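Single chain ahead, by itself, as structure tokens, in the form predicted on its own.
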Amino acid sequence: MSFDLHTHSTVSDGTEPPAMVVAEAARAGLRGLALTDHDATAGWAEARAAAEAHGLGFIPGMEVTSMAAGISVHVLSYLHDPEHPGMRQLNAAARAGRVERAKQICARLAEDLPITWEAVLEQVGPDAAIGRPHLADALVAAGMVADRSEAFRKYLHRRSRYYVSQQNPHPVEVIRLIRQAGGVPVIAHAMAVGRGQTLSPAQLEELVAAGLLGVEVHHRDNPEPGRALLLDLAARHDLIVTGSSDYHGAAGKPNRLGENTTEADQVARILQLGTGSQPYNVNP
């Protein structure tokens, strides 16, 4: 009965199309999954059809990047209305920002490495939301690194001189918008200290007050002390607790489908609260 509620496809920065992600989920023995591409819902229809073919449950989702006092905050949205005007505007702005940011990073890399914007675009699928992983793929193709992990470790991490930050809305704004669109906002890997600075307990409380409904606790990037902090927050505010892989495909990150999963009762809570779109074949 396990569900993996954080996966990515070629619609954003994953390396497998939505149907293949679903097929891999079936192969991994999962009961169902959510597709949560960055700033994009274009993969929902393909993933749902594949879920039907494989007899899996499917929950439509998306991952939104926000910024609080210089800290990058990722918010997962489940079951929101993709046609909600505010969400459409949010996605359009995010995708435009992603392109501009990627161009700037590429220009900085090109000062030292054999990489061009055209080479980056060759790594981006049709209508995909571009991101640093596509820059990593271009570096792999140029023979500069062996894989995405090495590219991030050497050139694309936040402390790199090639790094460019992106202008993103505040998570309070994102959470409120997701709720308005009938979605269920869950903060992703909130204690991932390896990715950079994380939110303080007071900042997390602010997000709960704004309407945050859940926390992704069981994620490989959350260390045990961080998980304990998130579990305490969830207990005090009756938040949904999720677990997931953050899968980006076999050729993407080392994360593997089903390495962390979400309990059936927590999936049921998401289904009860989400009103903007419909899940498929989810009976936890």
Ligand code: AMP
Contents of the next structure:
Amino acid sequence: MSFDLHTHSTVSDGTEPPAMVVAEAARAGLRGLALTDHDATAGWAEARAAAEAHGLGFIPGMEVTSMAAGISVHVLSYLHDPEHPGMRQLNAAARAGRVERAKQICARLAEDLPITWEAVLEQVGPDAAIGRPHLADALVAAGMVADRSEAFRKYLHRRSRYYVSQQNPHPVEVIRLIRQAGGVPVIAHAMAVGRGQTLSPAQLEELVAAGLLGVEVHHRDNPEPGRALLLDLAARHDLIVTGSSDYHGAAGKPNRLGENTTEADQVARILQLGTGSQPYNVNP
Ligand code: AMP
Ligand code: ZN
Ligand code: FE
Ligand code: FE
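Show the form predicted in complex with the named molecule, please, because up to now only the form predicted on its own has appeared in this conversation.
Next comes the full complex, this chain leading.
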């Protein structure tokens, strides 16, 4: 009976509403899940209600994008207080930045492809945090590509001429803020070399010193020997070790719920350390 601690819904760039993600988690035979939408917590209530209906456990979470010396670092936060002023400010800035950047990428794409900002907005759920997957959806709707994967491969990857980077806070700042808000910061897919440059061991140590509490080791984007390096870091600093799918919906990404999971003892540590919001029905 296992937990998937990294999933996305239509509250950010997943393709399924929170209740459907939970229903799919039940179908996949999971004991529980965390919903970790990008810069958004608006799905928590719906996910929690669905967890009650399906008899699953639910851990509120979020994924924050940060930047360290040009390296993109995703920090998962579990059980933080979404009303903490610093977190609210962080979210507001990130979401405003997302809109501006998506507009810029859209404008670049529009020079060569049939895409408009209005068409992009049609792909974004109400009050959702926008991201490149929504631009991908607009390209799919325009018949330019078959799915999000093809859109990323052809037009939206980091080295694309249409790509625009986003200004994000440093992970040290993000980690400190999550702790102040009662949350448990866990670095997501830290060794994902396919996504670009990854943190050096020294940079990882710096994040631990700032208050990092866990590492997402078991994730399809972390190849060996990166996993071994993360496990070694975790062993030396007694960090929480997680495994997750990074589900974005059946149509959003090939990642399947429960393809990687987190051990119950590690879930228990997250519950012990997170004080900013309430988990539901999670007693590993
Ligand atoms: P952004 O937040 O705008 O930088 O977009 C990043 C998001 O795009 C991440 O959440 C990824 O899950 C998603 N993404 C990256 N590569 C792909 C891909 N090849 N297919 C589908 N989604 C992707
Ligand atoms: Zn995403
Ligand atoms: Fe991520
Ligand atoms: Fe993610």
